[in-house]
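Below, in structure tokens: the form predicted alone, a single chain.
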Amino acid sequence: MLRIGIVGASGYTGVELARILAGHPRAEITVVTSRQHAGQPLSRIFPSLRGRVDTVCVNPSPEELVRQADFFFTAVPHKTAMDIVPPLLAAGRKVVDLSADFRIRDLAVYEQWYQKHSSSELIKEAVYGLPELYRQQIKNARLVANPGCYPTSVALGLAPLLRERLIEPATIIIDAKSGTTGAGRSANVASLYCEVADGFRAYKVGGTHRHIPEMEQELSLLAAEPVTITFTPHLLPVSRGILSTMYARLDHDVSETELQKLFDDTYRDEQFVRVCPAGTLPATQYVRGSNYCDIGFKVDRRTGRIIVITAIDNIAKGAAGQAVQNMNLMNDLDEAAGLTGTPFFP
């Protein structure tokens, strides 16, 4: 069994990691950390885990931590991760980091959007953890930067079109909606029930969301040219899910039948990407609790644009599920191990 450590286990991503790993046939959680809840079983913080993950939270030194697991997930905030990851790697452990600290390949861009980086020597080594794009690199990595939730939904939706140069990159507009778990578990007035329920609003408008440079980085690599996007996120009054609607002008006269074949062919062998049948579109309620990304599209002939829609669970395929998928690849395990559950519905 692979001994697993979850660093920062008391957030929504931490509990989702624990939930998934509790059913993993080849992994065992041996240490979970939380400064705030040290000394308490994780199942006391999250009663949903009672009888499944009763591991007691600890706040150990790095030296103590590395002795307790073979593989680590760092589910901690930006800046914190860059200080924790180096000693884990130095001890010969492999890591999937779920913060943004190692996602951005350009140090100057990272520091422009986040803060000063204290472990910049690891940025070039880190592999961007989107298996559908970087599977072979992930298999050989010791440090994987798990993608952000919005970037996952966007890159998977636009990858086939950009690779085949079927859209004009300069025309990409992304309108995305996320459940409130995307804001994290820390107390925040904007995430209170009375602030969210029965309402719907945009936030971080005008090119200010921190996932923008990550999306532009990956879309530029897919397009083989610089891509600048217009991105507006919205907060949905639901707990889980992201629905991303992407607009771009078609660069070729291509039929919906040809586009359907392109998406089908691109993702035919991908276990966790489901291309919707022609005439149907994704919805968040059909991916809840799963590692799936559902993709659908429609061509607007009047405007010459294609509209691509993706749905993921933001804390599963958008975070913990994808992290476990990466762990499986890094340890030569079945890529789908622990991730084959059917989505929750209703």
Given for the second form:
4 protein chains.
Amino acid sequence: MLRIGIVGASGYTGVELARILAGHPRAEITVVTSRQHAGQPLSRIFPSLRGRVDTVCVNPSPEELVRQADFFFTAVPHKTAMDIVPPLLAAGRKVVDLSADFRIRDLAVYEQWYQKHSSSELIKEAVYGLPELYRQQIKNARLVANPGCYPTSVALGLAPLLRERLIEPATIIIDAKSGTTGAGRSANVASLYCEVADGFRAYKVGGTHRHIPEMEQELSLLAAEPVTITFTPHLLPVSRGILSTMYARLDHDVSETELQKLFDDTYRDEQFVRVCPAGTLPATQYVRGSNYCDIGFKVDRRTGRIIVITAIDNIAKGAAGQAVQNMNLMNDLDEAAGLTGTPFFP
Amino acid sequence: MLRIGIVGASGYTGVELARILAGHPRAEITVVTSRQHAGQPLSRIFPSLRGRVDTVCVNPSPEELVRQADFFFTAVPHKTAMDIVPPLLAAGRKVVDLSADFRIRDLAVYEQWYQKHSSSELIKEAVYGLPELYRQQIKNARLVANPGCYPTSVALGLAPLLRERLIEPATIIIDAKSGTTGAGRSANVASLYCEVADGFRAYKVGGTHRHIPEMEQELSLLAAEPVTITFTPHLLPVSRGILSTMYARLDHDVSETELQKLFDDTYRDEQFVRVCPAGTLPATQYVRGSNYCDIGFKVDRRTGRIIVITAIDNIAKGAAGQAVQNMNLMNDLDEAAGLTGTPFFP
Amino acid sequence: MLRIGIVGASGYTGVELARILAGHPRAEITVVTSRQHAGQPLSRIFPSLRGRVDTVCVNPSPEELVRQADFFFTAVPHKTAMDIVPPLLAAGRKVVDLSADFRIRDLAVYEQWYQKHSSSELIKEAVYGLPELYRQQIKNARLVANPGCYPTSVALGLAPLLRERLIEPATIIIDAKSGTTGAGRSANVASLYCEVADGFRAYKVGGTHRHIPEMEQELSLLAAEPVTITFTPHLLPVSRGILSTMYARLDHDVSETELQKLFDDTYRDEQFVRVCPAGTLPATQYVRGSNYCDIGFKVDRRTGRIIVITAIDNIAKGAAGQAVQNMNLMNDLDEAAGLTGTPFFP
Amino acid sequence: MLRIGIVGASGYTGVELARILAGHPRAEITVVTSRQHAGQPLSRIFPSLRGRVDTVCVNPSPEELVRQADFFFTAVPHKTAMDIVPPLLAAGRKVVDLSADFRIRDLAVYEQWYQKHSSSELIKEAVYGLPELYRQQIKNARLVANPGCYPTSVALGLAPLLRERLIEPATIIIDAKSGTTGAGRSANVASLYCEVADGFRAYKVGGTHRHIPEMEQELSLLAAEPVTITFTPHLLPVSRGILSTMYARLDHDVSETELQKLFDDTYRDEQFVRVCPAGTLPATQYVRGSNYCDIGFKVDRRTGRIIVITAIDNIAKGAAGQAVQNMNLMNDLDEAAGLTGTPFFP
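Output block for the form predicted in complex with a further copy of the same chain, input the form predicted alone:
Following is the full complex, with the preceding chain placed first.
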């Protein structure tokens, strides 16, 4: 059994990692850390885990920590991650980092959108953990930067079109909607039930969300040219789920049948991407609790635009699920181990 | 007191009309019709109305109906409306029709998107009931076609920009999200609690929603040139509310300050449009239960696009509230009579 | 116009008081206080209020405060209230206090369940603000203790039965469910959207909720004998609403028809109590946003128990609405002024 | 692999059976029936199942049906079940029936609460499928009557107390709250999103819910004396989950510590019952999507009552999960096979 450590286990990504790993046939959680809850079983913080993950939270020194697991997930805020990851690697451990700290390849871009980077030497080594795009590199990586939730939903939806140069990159507009787990588990008024329920709003409008440079990096690589996007995130009154509605002008006259074939062919061998049958579209409730990314599209002939829609569970394929998928690849396990659960609906 | 008839009172628009009119100082409901519930008090169907609107539903002939009220709201499906409205007008009554039947000025367009029109002679006479655009005409109208919910949220948001030719019409993309009251009160599996809750999806993607010709009609008039839009509606797990996120390329180099002034100036005298202060944006929960349309915007300098966001309550400003606003204008009452309620939050 | 001050306006009770008072024909808000938000318009904290209540929050000394209004609502936590109320009264102002500080007539009981009381001399003077029970006293009061939300829903439901000695007091069990506004607007993890949504739980089980002594006080007065209850509150994934399901053994053989008549007779002249027609029962969605208390009941012949169910909006009839009702009575205004809104459904 | 047939697969119990069985190591779905959807893949009705359960719905004759599977779940309404089950048994198949038709041992009671029984000869043979009470009988059964959702939550919570005669049976009151999946997937107005969301109500109040005779049967057997209960179900605005709050007078002076030990001892070896640690209580969100029944309790010393609270997922432990647990037992498989998933939170 692969011994697993979760650094920063008391957030929603932490409990989802614990849930998934509790059902993993080849991994077991041996250490979970939480500064705030040290001394308490993780199942006291999250009673859903009782009887499944009763590991007691600790707050060890890096030296103690590395001894207690073979593989680590760092589920801490950016900036914190860049301090925690180096000693883990130095001790010979492999790491999937769920923060933004190692996702941006261009240090200047990272420092413009986030802050000064204290472990910039690791950026070059880190592999962007989107298995559908970087499977081979992930298999050989020591450090995987787990993608952001929005970028996952966007890159998978646009990859086939950009690679085939079927859309005009300058016309890409992404209107994305996320469940409230995306706001994290810290106590703040804006995330209270009564502020979110029965409501809907946009936030970080006008090109200011920090996932933008990450998306542009990956879309530019796919397009083999610089891509600048308009991206608007919204907050949904649901716990889990991201639906991204993506617009672009079609560059060629291509039929829906051909496009359907392109998507089908691209993802035929992918276990976690489901292309919707022609005429159907994704919905977040159909991927809830699973590692699936569902993709559908329509062409608006009146305006020459394609609308691509993807749905993921933001804390599964958008965070913890994808992290376990990466862990499997990095350890030569079945890529789907622990991730075979069917979405729960309703 | 103006005697009011509601034709088709058992839907969500009906109960909202009843709620608003129950608090109207110059109007009283004298007749409500419902084929299905004839003989029952409206407050039996909607116990929220008990003690406020206990009028018994009837299903009278047109001749009986016209005698029982001075003014009518027809809240029936399109196609049904075009048969019900003519006898009401013929009897000298004024009507606000909440269906789509008299919104589209071009008969051919109507018949392409809907079906054959049996009262096409009234199309020319009908006034499109968006008071912020057509106040004078509404005051003089016998028949007002109450706008669709999506078109209301779109036209108010884009009007200042199109009139001033600040955006390129061909680049307009509208990503709209509606509460579930928009799906009506008929029993169907897709609207069940368990199908909608904790989920999110798009529908009628690719230029197929019937509000498109209505929006294009109004946007074209505002732009003084033909406008074709990409429009994607989504279903929100909330009861009330529409948030429309609208994208367009700015045609001129105009500052956010100038744009803010434009919106402020445009709507300064409007009682039901609130332009958000610079730096803030609308949310559906802040207009819930009110006749307000809140408008905010941001410019994405990186891509040269403006993002305009509007929020309305889809059954208030998007239906029943606006209908009462039109009724007030048509009867020379205070435009805000019955509509002064503050949004209920939380 | 009566000049109104709201002390502690930034909570959910504060915004609801502002919403109701914005529509009050004889009162106007002249001062709102908030330590945390001093200097900001209340409509910045609650954008729902924009254009309706744009009063800027202040944090004045008691001396400044009393000059700025004729009548005060104190919507602050218990303990804080007992310090704020005396100077307001001393300056000749009338007060509705929404905290628990003046509800309990027996100082020892108060100090057992809460803490030491620093203004105990006012307890005797304070009138318990349930107009359906204490209307005359409220009219003459300087200080009204606005009832708790649960006690309001309980006392109105059981009053007719206890007064007529139809139930055995020792068998009363109250299973109550409250919306999340009841937990207040402070930032804490337990009230986050993702902790509450799609879930349900009991809290303060086993006779520990602080509303118990308040309920027992009022039920004992109604029964003219000491009443001890079992009370279990639960947290509903809704923003507004309390449904209390109350059980007791019938002491006499009384028919449902007689009981219906008793409830009907008791509340016939009450504007804010709606007894459900025989065979129907209340639901929180039918009182949402209104000052109504809906009451229904059934007898279980198999067990000899009556089940009484009441529904209120916990921040309206359960807090701000009832407070305005009390204000109206204390100022010789129409008891329903500002409170005539019809419940919002859906 | 055990070949499984699901009769009546298009309801919420059907999709949950499919979800669970898709992850079962020793069973595979070989036939699913649906009159309404015959010819469509189950994953077209429930896109959550795409790639996991793409079996096409059929509507075969009994003779065809029995050939296609070794084991059947009948997830059809009561009355329908009593016609479908006999030919399956006659062909040598084992069956878990999820309807009420074989739960009530006393034919007269069944016919009083339901209707005439056409397969009453099977009632004696059928085993009540609550493994924690009837494990041995289930192992040997051909026909298991899967318990109702409410009865499961009630029997597990009260069993230890009744067996030990610690509570007075005549004082039992059960206030239960169920998620909306309990109302099924048929199109009816009362189950629409806008009717249920942001609301709460009781239904079938006063001893009329059909689960009452089932509960009284099992509680009477546990108590070894006739038990009559007061039971009030409520409808929660959540999809999944039942929380039952149960009240009874303690017959003996027993400490919370002793009671905790009793519950702990009773369920120590049960894989699907989790007794909450002292001082904590269940919540539906902590069992969502799992086969767990969580149990907690408190004593109210002031009134001498114990309050027992249980939480289950109504379509898992309350229906499909328990059905699979029974299937495992009937086929000598690991009782937990397919049911090891950790609850989904948030």
